[in-house]
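There is one chain below, alone, in structure tokens, taken in the form predicted alone.
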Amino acid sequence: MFDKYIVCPYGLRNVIDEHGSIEGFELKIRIPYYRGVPLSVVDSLKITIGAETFTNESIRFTVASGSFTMSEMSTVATRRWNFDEDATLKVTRPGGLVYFDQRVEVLIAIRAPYGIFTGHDVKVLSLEPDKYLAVAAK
């Protein structure tokens, strides 16, 4: 319904950890659904960049109302991922990403009211500057 929204333009950047090293790297998605649905119903997740691909295993889910990986979202029931809100996804991947533009495929699954409905957008997007590469510019 909403696939040409999922992946977001903005947010695509490396993670650095407290070390000074690249842990993985973190981009924005936004609901494929036409309403906010419960943290549990978010079944899957699949983000392929270039060649590599990314599932559940890898990826932590941040919302306004928590931090979940992916196999602790299905006991999470209390908690929204609303229509209008961003999600980060934060992937583990040691060194993160190269600095050129990244094709950037997502496909998700929600188990809503009526029936399994998925989603899946494909973008190219340029890595912004990761905090430590900024402070190190200056």
Contents of the next structure:
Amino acid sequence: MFDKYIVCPYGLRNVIDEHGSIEGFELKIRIPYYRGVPLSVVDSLKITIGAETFTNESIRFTVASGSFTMSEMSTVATRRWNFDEDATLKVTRPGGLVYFDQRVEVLIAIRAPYGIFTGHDVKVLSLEPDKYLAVAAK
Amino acid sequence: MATIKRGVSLYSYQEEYFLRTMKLEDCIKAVSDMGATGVEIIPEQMCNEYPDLSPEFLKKWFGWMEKYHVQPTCADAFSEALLFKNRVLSDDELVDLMERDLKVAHDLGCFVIRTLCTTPMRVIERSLPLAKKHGVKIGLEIHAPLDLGSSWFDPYQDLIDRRGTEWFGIIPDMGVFELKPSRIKADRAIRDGANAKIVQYVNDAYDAKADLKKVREDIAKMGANAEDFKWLGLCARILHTDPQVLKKHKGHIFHVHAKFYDMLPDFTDENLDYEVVVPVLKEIGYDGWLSSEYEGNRTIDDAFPVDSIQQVSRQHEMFKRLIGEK
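Show the same protein again, this time as the form predicted in complex with its partner chain rather than the form predicted alone.
Next comes the full complex, and the chain you just saw is listed first.
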């Protein structure tokens, strides 16, 4: 459910690390379920851009209550992704995204006590200005 | 004389809440605007502080209850048995979660929590002293495909016989009284690729109580595709429990989930058997809430704007008539 809202129409951009190189890109997603959940029940997440797919270690999932790689998520029982909250997914891909318009595909599964809620969404998004992980600001 | 009360599960407004066009206060106001008085909530849907609700939040919550002349009814809990990928939670852990949710419900001023049928009965039984401790009842939701009239309920009846009905009872979901395939679901099947002609054939066959195995052969001959068979499967799973079975449950119905998918502009529901169900509830002296659960949004939102307020309001017009509210 809520499939068509999973990939947010905003928030796609390259991420530049403290050394000045593009370490990857990020996008924002919504939950394909009717309530917020503990992060540990985000069962799987796959991002596809062009011919490349990203999962597990290569995705960092960030919400207000915490930030974890998808490989770590299965143990995170006390931090929650709220129903009305955007999650930011940072994907490790040195060099980031090259083309201005990108076809972004997300496949996600939430493990509810009575079954799996899957969500699938594909959108073409335009890159927004880069995000700098500024050391200077610290 | 005691009478059935009208309430709404804020679940009904989930589309607007998700899209951030309605906030929690707006949802509560929408309930009040229809003259309904009961507010049911899924804390995990609309209380971002769950499971630790702050005094500041609770002050706002009770302020809204007062301002809009409504009262909290039920808090829907989930018992996250599959919290971890590699194992099912132990009974001890599930009892802990039950207590957590009883406490949340107590804080919100709710008299009952909804527990899912996936919660083991032994966990419910062990939680009864906790229900008493927090002053909140545990209501087992009975949702399609579970049949209120089948032997599936026997162990729970036994629990009631042994432990009484002060803290344990049921919350029947009215989706178990489905009369016929819903129009919006049929339309969605067609948008998803089913053939309009075959969907109509299946619906007619359903109305005529035809043997669905034969219907399956018929539509195969008509050249049915995967979506057509999916539609037939959906129709085959429609559950219409005889509403008279509610009489068997008189005395332990804590709350009612008034599920619906599509209210028509003339304030009728051709899909669910409310015309029979509400009189039966009256007859058995049910004086709790009919708590609306609009769930049509996920069927129509691929193609149409969702108007949950309008849908719930139409259902309440129907309830006013059926309850005999002046």
